[in-house]
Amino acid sequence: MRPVSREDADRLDAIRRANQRRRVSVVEAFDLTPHMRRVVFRELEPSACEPARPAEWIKLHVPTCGQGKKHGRAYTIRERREGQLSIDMALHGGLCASWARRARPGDLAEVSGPRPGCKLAWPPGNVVLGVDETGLSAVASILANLPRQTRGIVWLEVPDARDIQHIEAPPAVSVRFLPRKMTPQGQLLIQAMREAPVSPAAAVWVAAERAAALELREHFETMLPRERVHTSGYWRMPFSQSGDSSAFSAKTRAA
């Protein structure tokens, strides 16, 4: 057996770290959009206060009716600051959306994390994003961090424009909303991007459904070094559902 490099150990202590279990309370929640809630907690046992990092992801565990355990999902951080986490939920099917529906002041839940989300070489001097309400607070986080300089365009499919919402950018970042109605989950954020200009020295971040996300790596990967292209399956659509753009099966990431 061999022994535990330096790195290694840190490594582990560091995935330790991230998946130990804080409590958190509910300080307030409120629906942002009609598919889109707001839940702000207050941590009872702080790991961090520093500003989140671009697209930086906790997981929420909330209590699972009758069962005596939690039940888990990623989601990114919106904001944190003086000891609060606030995330942005899509209230999509599951328990953590259900949960979310009837937050109130006082409820309490678990986090682990946080843990890195943007993997891009940073700061990207010219970014095309994409993703769908899921992964909208995350893109938030990484327009707001961006150098002012930065151009580029950013796609978000969102249920219908009721959940159209307002984005910082950079001034030479287009922020452009798609609300899909009854088309198809994915299928405008696919043709917007595969139709979209890109400069060979992009770079691609996309967060969305998982078919939707490994299509669009395959489309840039054609384009462009593999470095630069970076998507992630937020969640997955049941095939026997896949016409619902309400059905979300268990997530790989949320936001």
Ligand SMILES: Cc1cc2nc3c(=O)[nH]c(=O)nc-3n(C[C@H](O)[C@H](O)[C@H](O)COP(=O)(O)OP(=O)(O)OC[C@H]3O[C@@H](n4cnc5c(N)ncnc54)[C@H](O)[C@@H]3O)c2cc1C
The other form holds:
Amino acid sequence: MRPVSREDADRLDAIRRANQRRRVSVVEAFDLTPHMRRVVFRELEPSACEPARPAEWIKLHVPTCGQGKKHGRAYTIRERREGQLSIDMALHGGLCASWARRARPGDLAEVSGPRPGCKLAWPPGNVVLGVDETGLSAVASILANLPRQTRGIVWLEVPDARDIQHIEAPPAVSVRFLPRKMTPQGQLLIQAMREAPVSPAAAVWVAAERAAALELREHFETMLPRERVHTSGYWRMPFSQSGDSSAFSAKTRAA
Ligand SMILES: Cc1cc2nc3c(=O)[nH]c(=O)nc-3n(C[C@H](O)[C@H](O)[C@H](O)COP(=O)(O)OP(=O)(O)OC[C@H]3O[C@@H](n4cnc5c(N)ncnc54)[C@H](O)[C@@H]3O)c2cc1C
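Alright, leaving the form predicted alone aside, put up the form predicted in complex with the ligand.
What follows is the whole complex; the chain from before opens it.
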């Protein structure tokens, strides 16, 4: 058997640590806006205290009704300090979202991670960022970590105007909310990002529903080098609701 190199051992150790679950308990949970709830956890078991990275995320494992099983989904860390971490959870019909709606101080869950979230060459000088409500925390974290002289534009699609939040950004980065109201998910974001002028030096970062993320990747890869276009499908609409289900099989590169 080939001896394990130092790098392989370090990589395996990092994967093991990223997957290790730790118990957390809810300190507080409150609605930030009608469709977004902040949950603050106290970590009951120590985690590696690495410095925070832009858009880093954890996997949250919440209890389900059946046989002590847990249901795990990814959430971006909004804040992490002194043994506490906060996440902002979009409220919809899913299991984690429903758990968030009911979360009360003292409720128990598990987390694994954190894992790095922003895979752009860092720091980019000119940014084009686009997200739906699931990417709000990621964008807030990316913006907070950008140098002050960064230029660019950020599009944030949210369920309605009451979901607009204040997001700190460098002065030359314009932040624009897109309340979707009755418009289908992702449509306003796609339209705004397709129509926006893009500097040849820009770096693009998108996190949204999978079909929207794929469409935006195809669009931006026609004008920028691949390494400056990062798109992530943060969640997936069931085929029957996504409008064009054939798009999923036609586009094979996963977001
Ligand atoms: C790296 C990463 C970071 C993320 N960070 C965040 C974050 O900070 N905050 C956040 O809210 N989400 C975030 N997400 C998205 C989140 O993981 C998904 O929305 C997840 O599917 C929610 O889990 P659930 O158990 O509630 O629903 P699931 O069990 O996954 O899905 C159940 C049903 O709900 C639908 N659904 C799932 N998400 C949504 C949605 N957003 N809107 C409408 N319908 C939905 C599904 O299509 C499905 O029909 C992130 C995802 C990734 C990959």
